[in-house]
Every structure is written in C-alpha cells, then in structure tokens.
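The chain that follows stands alone, in the form predicted on its own, written as structure tokens.
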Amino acid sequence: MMKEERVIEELRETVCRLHAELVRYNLVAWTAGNVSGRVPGRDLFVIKPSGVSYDDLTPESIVVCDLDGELVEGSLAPSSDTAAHAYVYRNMPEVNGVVHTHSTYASAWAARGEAIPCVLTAMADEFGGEIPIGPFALIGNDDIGKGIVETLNGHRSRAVLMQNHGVFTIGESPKAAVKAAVMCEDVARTVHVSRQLGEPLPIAQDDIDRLYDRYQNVYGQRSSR
C-alpha cells in the first residue's frame, strides 16, 4: 500500500470512530450529524456518507472529497453538508476537522438565534468568549459554509451556532473539533439551567483572556524542553 493510502485509510478510520463520540455524548439523533477530516497535504477531505446509521458506519464507508465537494473515493453519497465543510476547508487552511450536530441545548441557543455568554471558566478556557450565532442559511450550497467561516475568522470560538439550524465546529484535527462539539452541547446546557435561576454573572474580558491564555497554554501535558 502505497503512503499516501495508508494516510487516507488511518484517517478515514479517525473520523468512523469519532462519530461514535456523538453518540456517546448524545449529540446527535437517527443519521444526523457529521464529522470531517482534511487529508494532510492534499486538497481532499473525508466525511460521513448521507442517511447511513451511525451503527453500520464502517471506515470504508467514510468517503472521499475534494475541496469542491465532489465525490473522490467511495461508492455512496457523501452528506449533505459536504458543501459546507469544503467551504471551510478551502477558506480556512488551519482547520483540520470540522463536525456538525443539531445537540438540544446548543440547538435550542440557535433557534433563538442568541449567542451563548461568556458565563462559565469552562467556556473562556474553551472558546474565549460568547459562543457565537451565524446566520441563517439552508442546506445543499456554500451559504452555511459562507456563514461558519464569516462568523469564526477572527474569533476565539471554535463553535458557531447557525440559526434555526445546529452547531458546527471547528479543529486542529477531527478530535479536536469534536471536542469543541461535546463542550459547546456542556456549556450550552449549564447556562440554560444558570438562566432559569435567574441572571448569570458575566466574567470580566481581562480575566477571560488571562483562562483563555491559560488553558490554552499551561493545561494538561507538556512535552518535556
């Protein structure tokens, strides 16, 4: 097998194996819902087929794009939000994967078209700020890609909620973006509840930069210098 294959094949088993987090993280319902991850090095990307049950996912059923949408490699329909993710893939190289899910909490933001604020630490050290609203658009063109990538170039927020629609995400890899989902459907619940108590605390923006900074760059492991 030749490398670049095998790269395909490795990330093609990545991105059927995280859509099994959305699942788990009850993000998603029936087939909806997709992650994606760019080949590295190639304008080409891969993605969940359209109207295939998450349990009767397989690798080799995760197909092949280009950064036009159109269908590379595989023998069944790629999702009908193709289009978006290679809108953001072609306009925003740094992005590596990139996931959609229609996640109550998050979904119930964007149907009032009302950004999530920045209320909780979890949220600055994620996202840095409010978790933003992009506009209305429907399915099937570049309009919902047009909207992640206006709303998300030169914001913090690794998630955008799409009015009247669901969440899209974005990452340094499919995990990551995943991530980003998971927390966005976590922080997105917390302040709902925080609002039915009555009104959240906003956090000071110097304090938000300062978690921000910190979660970013502290957290977790580092390898050693």
Given for the second form:
4 protein chains.
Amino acid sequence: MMKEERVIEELRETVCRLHAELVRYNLVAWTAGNVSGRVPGRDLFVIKPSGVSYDDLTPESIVVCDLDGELVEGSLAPSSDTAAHAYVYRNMPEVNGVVHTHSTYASAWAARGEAIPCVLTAMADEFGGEIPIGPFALIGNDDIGKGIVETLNGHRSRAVLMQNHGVFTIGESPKAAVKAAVMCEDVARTVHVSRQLGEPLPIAQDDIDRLYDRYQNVYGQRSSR
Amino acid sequence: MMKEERVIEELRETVCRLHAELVRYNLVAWTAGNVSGRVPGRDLFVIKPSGVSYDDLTPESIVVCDLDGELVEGSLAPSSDTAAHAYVYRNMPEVNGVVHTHSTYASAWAARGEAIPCVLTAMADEFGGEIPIGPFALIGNDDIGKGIVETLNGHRSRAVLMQNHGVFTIGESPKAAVKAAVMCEDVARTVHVSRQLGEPLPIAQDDIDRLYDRYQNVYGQRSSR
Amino acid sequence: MMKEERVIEELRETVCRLHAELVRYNLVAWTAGNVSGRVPGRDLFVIKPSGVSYDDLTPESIVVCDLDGELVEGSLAPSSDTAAHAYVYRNMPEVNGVVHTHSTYASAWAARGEAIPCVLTAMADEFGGEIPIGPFALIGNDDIGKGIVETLNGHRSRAVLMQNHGVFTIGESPKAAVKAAVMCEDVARTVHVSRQLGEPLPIAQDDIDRLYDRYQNVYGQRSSR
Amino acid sequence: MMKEERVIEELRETVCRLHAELVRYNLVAWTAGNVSGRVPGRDLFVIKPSGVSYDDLTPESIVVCDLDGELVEGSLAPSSDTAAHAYVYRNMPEVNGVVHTHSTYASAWAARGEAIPCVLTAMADEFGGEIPIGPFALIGNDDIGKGIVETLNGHRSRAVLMQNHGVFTIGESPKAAVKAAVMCEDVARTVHVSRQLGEPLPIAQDDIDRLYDRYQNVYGQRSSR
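For comparison with the form predicted on its own, produce the structure of the form predicted together with another copy of the chain.
Let us now look at the entire complex, which starts with that chain.
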C-alpha cells in the first residue's frame, strides 16, 4: 500500500471513530450529524456517507470527496451536508476538521437566531467569547458553507449556530472540531439553564481575553494539542 | 418452512429489534410503547405483546394479529394499543409500520393540545411542517385509530400528538415509523427548549416546501430509503 | 435449606435486582434510594443496607428486618429509611413492596408541596388521578411512615410526594412498587415540561375513572399482573 | 516496593477510578473535571493530568504534586486546576480529597452568582444548608484556591459554586469529595426544576440543623464512613 493510501485509511478510521463521540454526548439522533477530515496535503476530505446509522459506520463506509464535494472514492453517497463541508475546506485552509450536528440546546438558540453570551469561564477558554449566529440558508448550494465561513472568519469561536438549523464546528483536526461540538452543546445547555431562572452575570471583556489567551497557549499536554 | 412463514418470522425479528431503539432514545418507560409491522401482502400485522418488558422481548414473543386486531398467532395477549394499530392498517394501505410512545417532550405538547410549530429545518425535512394534534380519545374502541387516521390523512407529517396521551407515528416500514418517533421527540424537545427563552423564528412556507421536497427525494442511499 | 429460608433468599435476590431498575431509570444518585419487600406470611421484610452503593449490592447484603424495623438477619445496618418502610408494612397489610427515591421531577413537585395534576392518560391508567402530597416529616421516628399511610390510605395513587423530600411508592409486590416509582417520575417530568409553556388541558373525571378501571382490570398478561 | 510507594500507588488507583464516577453521573464533558487526593502524612497529592480524556486515564497517568502544585512524579503535565487543589490542601488540613467540575445545573446557579437554597431534606443531610457562591476568580494564581477556602472555611457545605465557573467540592477522602460533587449537581438540578414552576417551600432552620446532625452521625455503615 502506498503511503498516501495509508494516510487516507487512517483518516477514515479516525473520522469513523469520532462519530461515536457524537453519539456518546447525545449530540445526534438517528443519522443527523456528521464529521469530516481533510486529507493532509491533498485537495480531498473524508466524510460520513448519507443516511447510514452510527452503529453501521465502518472505516470502509467513510467516503472520500474532492473540495467541490464530488465523490472520489467509496461505494455510498456522501452526506447531504457534504457541500457545506467542502466549501469550508476550500475557503479556510487552516481547517482540517468539520462537524455538523443538530444538538438540542445549541439548535434551540439557533432557532431563536440568538448568539450564546459568554457567561462561563469554560466558554471564554474554548470559544473566546460568544458563540455567533449564522444566516438562515437552504441546503442544495453553497449558501450554508458561505454562511459558516463568513461568520467564523476572523471570529475566535470555532462554532457557529446556523439559524433554524443546527451547529457547525471547525478545528485544526477532526478531533478538535468534535471537541468544539461537544463543548458548544455543553455551554449552550448550561447558559440556557442559567437564564431560565434569571440573568447570568456578565464576564468582563478583558477577563474573557485573558482566559482565552491562557487556554489556547497553556492547557493540556504540549504534544497533544 | 413455507416462504410466508419465513416472512413473518423475519418481520417478528425486525419488530422485536426495533423496540430496542425506543429504549435507546429514551422514548419509553417500563413497558409503555410499542412497534408493529404489516405482513406484506396479507391482512395481518405483528405487534408487541402487552405489559412485557423490553428486556424480555424475543421474536417469538411478538404476536400476530389480523386487521381487526384479533390475535392470530402467539401465546401472549397483544398490546393494549392493538386496536389503534389495526385501524391504521385497515384505513391507510400505504402504511406498513406504526409506533406508539409516551415520549416526554412530544407528550408535553400533547398535554397542552398544541401542535409543534415548524421552526427547524430538520422538522421541514422529516415532517414537512408542523406536527399536528389529534383528538382526545379513550382506549377500548376505534376512537384512537380514527383520530390518528383523520389527522394524518392528507397531512405531510408522519407523526400525530394525541391530546393528553402521546405520539403515534406511521411509516412505509416499521423502521421508518421508528425513525419518525425518534425525530418527533427530538424536534419536540428542541422546539420546547427554544421557546423556553423566547420565540423561535418562523421558517417561510416555501422554504419548508423546498426542504421537504428535497429530503423526501434526495437524502440517504437510494437503495436504502 | 428449609422452604422459608428459600423464600427469603429469593426475595433478597428480587429486591437486590430491582435496585438496578432505580439506577437504569435515573431515579437515584449515589446511594439515595431503596427498595423493600415483605416476606410472605411473616412479620418480616427485606431492605437495602444503609449507604451501600448500587454496584456493590448483592443478595447477601440485603438485610432482613421485623415490622418494627429492627434488624433480624444480615451483617450490615439497614437503610436509614427502614422505619418508614416498617410503618407501611405494619399498617397496610395489602402492601408487599415499598420504594423510596429522590427522583428529580417528583422531588421538584414535592419541594413546592404541589400534587401532580392528572393531565395524561398514562397517569389516569397508573395512578387513577393526581399524585398527592404528603406532609413534611423528619426522619428518626414514625412521622414519615404515618405521612405515607395517611396520604395513601383510601387513595388510588400508589405514589406519594413527601414535602421537601422525595417519593414513596407502594405495591402488591416489590416490582409493582418499582414500576410505580418509574412511572411517577415519568409523569412528573412530562407534566412539568408541559406546564413550562402553558397550562395542560384537564381530563374529565369520568374519563379518568374509565381509564383507571380499564388499566387495573385489562392491561398486561393476565398471569403476570 | 517501600510502603509509601504502595500508598501512593493505591491512591492513584483510587483517584483514577473515581473519575469514572464523574462520567457516570454526567458531571463532565470532554476533559473538563478532575479529582485529587492527599497522600496521607505527606505534603503531596495526586491529581488528573491536564487535557487527558477519561477513557485514557490510567493509575500510572495520574501525577503527583507537592502542596505548591509543582509536579513531583509523573510524565504528564498536571491539571490546569492544580494550583486551586494545592491551595486547598495547604490551607485546609482536614481535607483529603478535592473535586472540580462544570456540572450543568450547579454551573447554571454559579453563572447567576446565586447560592442554592436548602429546600430539600437531602440538601440538609449532605450540605447542612445552602450551597454557597464563591467569588469570580481567574485561573493562573491562588485566586481560585483562596475563593474556595474563604467560602468553605467555617461553612457546613462541602461544595462551593465559583461564580461564572463551576463547582469545587472537598471531603475527608477523595470518595467523599466525589460524593459531594454528585449530590451537589443532584440538588442543584432538583431545586432548579422546582423553581421553574413556582417557589419551593422553605425548611425551618432547626429542622435543617436536626437533619444535618443526624446524617453526619447516623447514616451509613459505621465502619465505612
């Protein structure tokens, strides 16, 4: 097997396995959520096939697409969200992983078209401020992808709430994008619950800045960031 | 074993296994939910026996009934909801699977007699608009079945919230009906959570139409619809 | 082994195993909930030992008490709620199983001292009407037991919400009492969720009566009631 | 192996295993929560390494720190919350276990800067009254540790809600601190849910005192306290 084939094979395994995290954290119902990962150094990415249940996902079932979202390798049709993932990879070269879910609390904020305010230190750490709202967009062309990129470009947040729809998260790796999806739902839920009984206290902008800066540069094992 | 016997045996296995999805998605407590499936080409359907726990369900314990809801085969009494399932099969020939649950959020809308408004693209995809309310009806005759059929006939939604009661979903297969039950609870919860802190933004009717049309015709693997 | 010893051994196994249902349905945190069962024909019952985690429960660890709540057999101290269970067995001869939990939604109603109104057909089936509130009572004497018995005597409901405390349920068997605890939390949650966004529709009293009568006499497998 | 080495090895195993309780009770998302334990008779404690997933935790990966929070043994960087744990151990000699989580309901109260009122007998038992709020404090120096100690010194509660942040709990053992974290989230959720539909009834102070006194002195197996 050539080296490049091995890289794609390993990426398929990684992306297949990461879908189990969406299930574990209750971010998805039935087949409504997907993870993709860019093939390093190639204009390709791998993504979940459409309408396949998480139990039945195997590395082999993960399909390979080019950056126009066209199927390059695999026997199944790619996720119906493939065009949005492809648009992100085409326009954000620093992104190597994309995740899409309809997780409950994040989608509830999205249905109101309301950004999640940064009232938790964990939000400042992970998202550097509020989690923003992207536009309402129909599936079937580049509108969703454009909405993601225009909202996240130049924004600290790696998560965007697409209005009336759900969440897209991005990362320097598929795992980082999955982490952002998990943390996005976690803070969406906590801030929701907090606001049910009153108004959460704001965090001063310079405290948010300090928390974000520290977390991006200090947290975790240096080699495993 | 004759071919028809094998068809019924396989259907019992499928319907038995699908009950595990009700458990997995927390749609049922104790024994309060059931799945049935029509025997292809016969005036028969298979359904959960009454009051049996999901752990104890086996393909053999699934009973066979005729379209009047009378037990045809099996040693246990059929589900107390059998008459409602039978009425649906008698009156909706395109339906091959029926599911009933008291899932929390859907039943909460049902207790207020309030339809779930279509404010999520996933709802437009799956249900083509709001999830409607059916009448209050007592168990013991055809009232529940009639309420389901009168509400869903000519309606895009494959789910109905029976007032003060719970959910019935229908599908072209038992699996499709289970999917509708899972998605119904998912959107019932998300729209509930969204409305707790304000008013979700409406989706324009022609956007709902486009989303519904596309999802019904494009989503998933062509062969596995 | 004498026949009576075998009866007690089997009851210990049953009661041990039923605690797993409290865990499965998320009715308990840490060690805060317990199941007991009356020894048929004897002034004895078996109950969970105090402060033992559900993972560590074994049939042998379940203790035997007399109807004054005194330890008769077993090496561990009985549950701190033993006096309440004992009082129920002394004063309600038809009761053969008692369950106590602090399940979230039921305890939330209990903290407001508010009965759960009967707005779901499943509540009419199982509880025959509202789930009532019992008095505030301290642990350490017969006050909790008295509160349970005075509230449930002559009441259809097999569950009582003890004010600021939690739930006690009773049954003709330990399994029936566990079922009541599971269904109590289920309807407590659904009615809570329903009321968060408005007022649930009432069910007419004679409909409640008909539902209750039917469920008590028709539901389930005749032999397994 | 010397006796002291064995003590540390066992403590690492205990602390490693206790992290699974944080996962089981849904107190943590991704890697955001940690348990530590003091080495008996030594100015050392063991704690989770930073940014390591709960699935990958092994006793060997748990690191040993001195009471200034400096790494003494282990190949991974200690938790980013190590300074707060260290401050508690330096200033509260009776504490042998510390737990930190961002559990949803407790953090929701923390985001509003609101103490959880004691309206459940289980709260009176475990916390002896309300669960207090600590100050807003940034990570990176002793501010969080100071906030914990100043809030809990002389307070019955073994849990503190750090404003806009999350929960810290303390105990005479790591297990006791984990129990406090589990019970804190449990009562935070129940009181939250109760207040969603009205005002929970207060418990009189002398009843709280009696419940607390009894629970601290009577509950559980005498030897396993």
